[in-house]
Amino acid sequence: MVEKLRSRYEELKAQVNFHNYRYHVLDTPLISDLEFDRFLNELKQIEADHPDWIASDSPTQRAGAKPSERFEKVRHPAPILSLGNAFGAQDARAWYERIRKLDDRVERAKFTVEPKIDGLSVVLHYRDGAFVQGATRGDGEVGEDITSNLRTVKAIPLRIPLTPAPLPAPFGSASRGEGKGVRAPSYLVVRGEAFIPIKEFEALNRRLEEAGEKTYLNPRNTAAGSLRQLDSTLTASRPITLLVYQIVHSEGGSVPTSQWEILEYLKALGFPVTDVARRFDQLEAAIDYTETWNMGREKLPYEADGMVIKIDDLHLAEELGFVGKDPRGAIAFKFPAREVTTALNDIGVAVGRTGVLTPYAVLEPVEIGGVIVERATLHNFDYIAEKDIRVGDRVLVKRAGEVIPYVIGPVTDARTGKEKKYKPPAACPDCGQPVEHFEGEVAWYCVNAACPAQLVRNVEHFVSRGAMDIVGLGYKIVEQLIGQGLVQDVADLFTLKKEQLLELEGFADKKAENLLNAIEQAKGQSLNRLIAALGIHGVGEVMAGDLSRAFGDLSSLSKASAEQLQQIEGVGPNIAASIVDWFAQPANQKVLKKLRTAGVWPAAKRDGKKKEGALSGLTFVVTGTLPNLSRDGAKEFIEAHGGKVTDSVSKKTSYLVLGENPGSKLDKARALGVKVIEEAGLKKLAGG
């Protein structure tokens, strides 16, 4: 038992060892921190069963890795240390305990509370007053130096006031006072986390992928890797910044001696810190205040991964001495994970309501935030092109809050060479039809009108108000029906019968009479609704109109080419190709076929001579709610004044009508320069 567990010691020393050398020195984790955190404490847990085991190669007895060969050495002026972790309230009262125990003085101490910042930990030198060095923090007593490319951070002051310079306002509780002046010491060594804001990295990855280039899996390694090159212009064209929140050494001047006192401080001498650090009294304060960034961290500008309890008397703090080599004085109160990795096993597709195909993840089981993930979205098959995601990698898993978890990425240097690329599939996976992707799209369709998948989604959209308007079939009755088995396809509403509705909960004879009345008169609906009611791919009730003026019919629409279709404005090559693929689907023309034997086949009169009026010539997009007009209405409204309605914005577009509520067509107007008006003024426009 003894020997095995000395093996599995020796086994976690060497993954641990492993895993440091692979995020501080290579910048590139092969496992979340989530994962590091287990196997640290599991070895913490076996040395304080027998710490005679404890050797000096063990990472417990380090704060780091190695620095790298590329780089200079810096030996720093007192060591750079990491701390130990708090999983919870529980823990970080065991912290408490522990060290009050030790000196009973922390039970009058005061408390101050940091963000524990994810990014690359940085030492910054200053002789009087100049910036002169800055490095890494390597193995914790020894780091690289990278001045030349923090230089260009241009959050760091390249010099610091050596004559007094006033105390900014106070940030929180008490401050030291204002009017007093601060100066630098001629010596004084800083410590600080560089790290890219989110919003900038977001920018970043949209810049590179536009670009064609490759992106970034998270904004710590982004920051990391390009400090830890030997290019200062690269590091110079990435949106790096830091926060200062330590003096590691200073000679020749006094400085505070509380952290709170330390923050403000730092901030006179032009240092950037932290807006929302906060010191209290009592330490439960100080918990509950980090618990409130555990469910808001996404207002913080950049990725944390906890909040640090600092004990702000700093010679208390120093005095309370060491654990291994983390410091008494301080906790990180780590937040649940959100990024992990795990191993992808396949790659599954499910078929939305409108036919959208959409690819998820199946993962190796993995807990996320104290919920257990096996399945994670990949957003579209683009994605997992673009980011060469493989069935069996190593993938990077994210989730936050409570939106659904999503795969950020591969760990490419973790592949074996058993990965397998995948490619979409060429039918549906639940009825089997062939998908449909058109150029410039991202979504993969289906286009199966009976497809099982999209059933009821397509019999909801049929009968809804905008397409054959059938009063009282509604998306419980649409479930009720299917599951029945009596509705197979939105046809078979009309051959439903009286005593099929009787069976059903909840049915009595008005019930389902009204229903059957509903359905008959829904029969005479105009051809334009039955068009938008089938649910083509890209034809919307506008277009649907367009298509019913210049064809008369299903029949005729139905043996249209893409090229006669692109005849009519506002049907492009896309659009073109999905009504001839729809209605070339042997499942399609089975429901029109039944359609038409249940008397469900509406004519219009072709393009005749065209309205004239005050708005002739003009064409107009709606979007959002109008105040008096509904979609229809402004619709008819237009066509009665001569004006044309389409779906989408382009250059040939005059006006946008805009609601409340509006959508993407009010950014695209606005790219084209297109003119934007209100109700009212359509209404004046036509004369009103």
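Computed from a prediction, not measured in an experiment: that's the story for all the values here. Just so we're on the same page, rigid core means the largest C-alpha set that superposes within 1.5 Å between forms. Positions refer to the first chain, counted from 1. Compared with the form predicted in complex with 2-(butylsulfanyl)adenosine (IVH):
- The Cα shift for Glu144 between the two forms, taken after rigid core superposition, is smaller than 2 angstroms.
- Relative to the superposed core, Phe36 undergoes a C-alpha shift smaller than 2 Å between the two forms.
- After superposition on the rigid core, the Cα of Ser561 moves by 2 Å or more between the two forms.
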Contents of the next structure:
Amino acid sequence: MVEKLRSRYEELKAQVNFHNYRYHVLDTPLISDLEFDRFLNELKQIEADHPDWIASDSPTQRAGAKPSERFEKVRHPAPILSLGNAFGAQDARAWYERIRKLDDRVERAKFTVEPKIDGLSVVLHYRDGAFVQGATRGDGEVGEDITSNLRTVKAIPLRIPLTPAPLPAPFGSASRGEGKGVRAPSYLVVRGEAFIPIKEFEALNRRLEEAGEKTYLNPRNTAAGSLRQLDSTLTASRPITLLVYQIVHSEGGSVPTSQWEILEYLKALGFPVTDVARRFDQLEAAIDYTETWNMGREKLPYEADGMVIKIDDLHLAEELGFVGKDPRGAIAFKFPAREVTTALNDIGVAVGRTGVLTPYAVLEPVEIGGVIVERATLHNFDYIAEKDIRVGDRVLVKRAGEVIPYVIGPVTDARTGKEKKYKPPAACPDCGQPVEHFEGEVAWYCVNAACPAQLVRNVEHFVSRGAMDIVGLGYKIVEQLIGQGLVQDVADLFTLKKEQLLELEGFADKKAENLLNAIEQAKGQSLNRLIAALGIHGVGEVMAGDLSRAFGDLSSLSKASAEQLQQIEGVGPNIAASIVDWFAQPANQKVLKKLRTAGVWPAAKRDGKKKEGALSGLTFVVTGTLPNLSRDGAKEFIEAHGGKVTDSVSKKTSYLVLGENPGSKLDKARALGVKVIEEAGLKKLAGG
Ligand code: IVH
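Complement to the form predicted alone: the form predicted in complex with 2-(butylsulfanyl)adenosine (IVH):
Then the entire complex follows, led off by the chain already shown.
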């Protein structure tokens, strides 16, 4: 009996160590957090019953996994501790009872409650007010030096107020902190959680998908992976942010002694601090607050796997001591896991606008956190192969925050032998045309422009503002036109008749006329808009302009060879192949013929020489919304003054023109040291 338990203990130790490694070092977990916690709890239980068995290699004896070898090591000035878990109000009350028995001051204690963000714990060092080092948690004693990656995270202040400002207010208040006379000690080490907000994560994945690149699994692993790799420009291009919640160590100055005040103090120093934290006099109120966020966790902009309830008095908390690496003075109140297993009945394939084929799981319907889930993403075909996901498998499905549910992987132990290995389709599931793969991308594409599944999205793109700009042709109308068989490709828009439109629901005289007028107007759009409107893979607005100038009309462009295309700056072998391929498709040829017959056949002036001006020799990238100039307007302005506009920031970029709500281009520009100007600065440069 005891032997059996002993061998179970050894097995659990090995399991937990292995999965710790997968999670913390490789960032590719194989099992869910819930399953991991089950292993760990079983292990802890055995150790509680047999303390003499506890060996130094037990995972309970350290906070995480060993740091990987690639970064310099950093010894933390104090242990970076973990937290014990409570799975519900009863557990939280049991925790309270335990510590109340140890110290009766607990009865009068206050509690600070904070969200428990599911990210990567980081430790930031400030000497004399300057950010000098940043590290991962590693095993709690020693972490990895990821300073250069962390420097790209804008939420991290590179300087915090230290000595009294030499300038009088308001100049002296130009620091990040709110001022209020708050100063940092000469050496301050803080801890926070780095993460990617859910919305940003989803936008990032959409961008990657459109570019045919691999999408990421979840925000946590993306943040961790981006911080723990060696190319800081990549880190800069990922929307990582952080929230700080702890002072790990300080020298040369005093810091507050209550958790609530620590949060206020950190905020005043200019650190990003959660605004969801609250302080309570009673544990029950703290539990209620935690429950409120359990119900409302969708409202949090990041993934949180629980709330942390902390004894507010940090002296008391410290005196309560530890159990292993878990301080007694705080507890993680975990939200119920949003992971379940269910049967994978089938694998379907969806076709996106650019023709990307995305596999999705058809699941035996299952409830996850109050929502019935029947579909989940499988990311891409490589993912299915890597995880060896088979039709008929029991699969583990996760729904976190607002992130689309996804399949974590198969439960291989549940296999019966009847599961079927999956083979990606060789033909588009909607139109039956062979699918294609572009070198260097993971995605498979349907390149048939007349594919019905793509058609709706294609037409939407064709008529959109940056393309043919046909006002009044919204998504609903596009669907109607296609549904009624009036539009089979984008060229059909130009032969629509009033009688046909009047047959559609919601169309009266005026509306039909307005739409026909807008379509008529679009016939006069420029060649670069038309090229961009075709939706050729890899050809955005900027490149469409280059192609238009170089070839002059669609006939010449359609005859261009890959070699000729590659003469154009910015066109590499992949894009050249994609252009040649597009024009070679019979369906696309037919569209071109129809466009020509309909009189949609603009010609561009072949440029040869570019304009000379104050911006000659300079390359610009525009990001965000500018106050006066539209995107096209900015491009025209720059080109009219001899400058060049490209789509993406590189070392060759002279200036990034910054508007409101900039994207990741700003981070990349900062990381590469590219100068950033605003619209006014651009006009000044141009001599305005
Ligand atoms: S307090 C003694 N507060 O959760 C301090 N941790 O499962 C112990 N975490 O390793 C940590 N948000 O990485 C604390 N507001 C928060 C947190 C938080 C996220 C993470 C942290 C920790 C893990 C414990």
